[in-house]
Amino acid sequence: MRELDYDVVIVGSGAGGGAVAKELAPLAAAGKRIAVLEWGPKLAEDAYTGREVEMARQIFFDSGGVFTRDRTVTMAYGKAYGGSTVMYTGTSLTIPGEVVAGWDVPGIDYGDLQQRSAKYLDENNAHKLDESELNDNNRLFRAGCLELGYNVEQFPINVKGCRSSSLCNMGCPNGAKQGTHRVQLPVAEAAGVEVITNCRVTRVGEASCDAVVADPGFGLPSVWEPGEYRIKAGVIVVCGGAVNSSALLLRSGYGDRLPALGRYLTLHPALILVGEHPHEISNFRGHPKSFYCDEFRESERFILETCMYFPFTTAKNLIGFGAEHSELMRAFPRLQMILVLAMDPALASNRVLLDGDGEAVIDYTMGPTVLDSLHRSMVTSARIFFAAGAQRVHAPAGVSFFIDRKDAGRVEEMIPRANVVPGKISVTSAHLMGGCRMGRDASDSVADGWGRVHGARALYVADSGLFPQSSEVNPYVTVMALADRVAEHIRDHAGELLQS
């Protein structure tokens, strides 16, 4: 096993690694010596092809596919230089204030969290689209919501350069998606932060990491040589992602003084609905995410949105074989898609748990409410769908497999809550929350307000992780925004934490 000494580093480059390291990219320049290790690989500019599988191999985990344990629901999340800021749509949202004031965590404060996200919202170049820009379905949710008189909103978006190629999800082609590949790592590594890639953490201890190099078989070679590696640093910051930082700190023993480390995980379980149009729409060309309803967040526990997946990610989401689904899918350019999120709870019993071998397991239930959300979700998308002039609809609970336009009016009657049954609607996640939750001590949760583990000197989280109930929106410029303030402890605390 090799040895290395760096003052810090920072396990995971996605939305909370990539901000610490860009953070902390001034200690660099004055001389400490940074690392940011990161399990997936870099890939070359001419490697982001497009192609879906392909490219679902290379940068997400278990291609996209992870399961829970009882297989009721898929989850996506990215491994590689960038994170899950790879694929992710660039959707940045500002937390809501009243979701803040309901995590309740001492010194974190709405107010600092609003400046620290409009700092990113502006570093990443999060705009609105131009009307011009927006395409059919797009457009199609907008008119059926406001039809309906639901609340309706535009995304900040953050690209710069976009050429409409709707890949968001496999990793731009175009370089227009401003990831922590784009904006944050190529800075800190400016001033002198190393970034190792192909490199996983297996094991974080008070003042060093062991890690181990190996070659996928893809994408650029890793600085270091492959093999086996211990780090001795003065600060060590997990940004693995609500599971991995879960499991890695799990793994290292520290569930024996943290009894909440891996619970109170959230999914935002999703669902993607399908409306069929009797023509032709833009809906794989242009961004594939625009609008947002929110109209029903605080009453019904689920919020709409725009989306447009490709065609095996949509093949899977629908119910059924046969003819039906091959007509459907024969349809694909006249398909409008919503994605839907439901809120779900922070409960002690939804958590990470490790297997035999150390890997990470998701033991998560959909409780009655939340399958009450998903049911209310499909109602009114397919209402939308009709509003919008949709000839008919799959929702996935659906009486039949096609609702048709006549049935528009007993959309209540045609998509029964009884059909809303876990293991038989095809429910995904790529908002995945907590497990290293935020709090006042070690008897509920895993870090303080500024990510610091509970009786650690010099352990911190800064991901999802620590999010101690859902966001209840699209979590990215949250992440930033408290990795932006671990950062600054980190720094405020310099001379203590990294003595020579």
Given for the second form:
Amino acid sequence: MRELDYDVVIVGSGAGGGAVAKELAPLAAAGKRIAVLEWGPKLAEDAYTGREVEMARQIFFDSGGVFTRDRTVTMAYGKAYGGSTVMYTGTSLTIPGEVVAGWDVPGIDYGDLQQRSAKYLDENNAHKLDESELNDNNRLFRAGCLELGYNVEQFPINVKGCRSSSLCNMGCPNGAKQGTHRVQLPVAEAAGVEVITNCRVTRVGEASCDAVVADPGFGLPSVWEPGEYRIKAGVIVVCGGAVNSSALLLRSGYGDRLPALGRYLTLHPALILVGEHPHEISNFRGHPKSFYCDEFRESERFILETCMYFPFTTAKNLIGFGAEHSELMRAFPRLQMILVLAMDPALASNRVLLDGDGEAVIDYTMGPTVLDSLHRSMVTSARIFFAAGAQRVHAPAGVSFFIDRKDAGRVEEMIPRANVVPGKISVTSAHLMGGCRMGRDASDSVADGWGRVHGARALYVADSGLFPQSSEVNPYVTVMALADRVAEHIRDHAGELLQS
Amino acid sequence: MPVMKFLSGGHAAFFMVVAETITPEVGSLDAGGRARMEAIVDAALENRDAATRKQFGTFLSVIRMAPLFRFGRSFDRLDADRRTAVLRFFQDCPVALLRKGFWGLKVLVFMGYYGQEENWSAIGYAPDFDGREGVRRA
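Let me have the form predicted in complex with its partner chain next, following on from the form predicted on its own.
Okay, now the whole complex, with that chain kicking things off.
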């Protein structure tokens, strides 16, 4: 095992790790040694092929299909230089004030997060696309919502030079999306921060961590040779995402004194729904996600977003099989899509565990309130599709594969709650939150409002694991805002933390 | 007989039989298309642990033999309508384990077929790194 010395080690390079790296770059410029250890690879620019199965294998854990233990939800989270910012759609929202108030974390208030979020919205070039850049898939959603009197808002998107490939979730082939791989990490590296890819951290302590570098067989080679490493560090910041940060801390023995570790996981359980129009619409060209409807966020606990997915992902999210399924797939250029995000409660029983090999297991159950939300979201989405002009709608819990336009007034009875059956309908998640939640003390949480692990001198968490409850909006901006706080705390205490 | 590293010859051949019921277009694939499908599925299975792969093989055996009780024949000896009825039973099965097993099987079939770039034209999917013209034309 090779031994190395650093002042700061950052585990993970996504929204959290990338932001911390950039915010600590002045320390690197001043001579401190800072390393970012990223499990995934860095891909060459021409490796972003947009081919679904190939890209999923390279930049997602388990090709984007990590199962919950009961196999009712599949989760997609990234493993790459830039983490999940490589494969998100770049929707850039600030967390609502009432959600922050509900978190009830000492030292965290909306004003602080709002200010920090604004900094990253600016840094990442988040802006609303011009009307001329919106495709039919997005415009029809807006039209349907407005027809029904639902509140609909346009997402700010963090792109620069977007060429409307619609391939955001496979990693933008045009380098337009302003993830940490485009913005924060290059700035950090220019200041002297080292980023080591293909490097899995297996254990953390308060003054060192263990890591293994292995060649995955694709991507650019790591700057470290394959092998095992022990890295001494004055400060360690864990930013591996809700699942992997929890698993890393559990594997490192922190579960004994932090009973909340791994718990209170929330997923924003998601459905992908489709409506078929009588004519072709522009859908797989143009940015996939421009609008959202939060009309039902408080009353029925879901939000709706525009989306457009690829053939395999679309196919697996339809219920059924055989001739009807094929018929709907052949209608691909006529499909309008809506993504549902259910606002799931943070429950101690939903958690990250370790299996006998020390690997993460996600023990998560969709409770009745979540299933209610998914049901109501299907009914509402069907109404939006029809209001937008769809000739028929496919609802996973529908009594028939298609609901025809002539039955548009009967969607309540055509989509019975009893048909929302886990394990039959496809439920996915790309917003994993909690597991290392912030709070008052070790009895109810893992870290304080600065992301510092309770009882630890220099061990921090800076990712969506910190969320005490779900963000109720796409989380990356909030992750960056919290990471900004973590970095500020480290900078402000560098004198005591980084004595060498 | 298909050659897959992570599914035995018999299971691999039966998988393709079931796949034709789940996605009828699989039956029209040429040798190259079938080979690509098998390669995609094989790679997906490679990423799963040995226990999961074993469960999957067992599940295929269950689908194959279950119709004996209802129709007196194994799945591969049934006509198309009865094959569909059998799979619909698994899809809607009150036993969660069987329902989830079918979901996993279905996902592998879709991955193997729709994951092939060569099949995208059949559904009208033609991605373009520069899609701006496609948006403007709408």
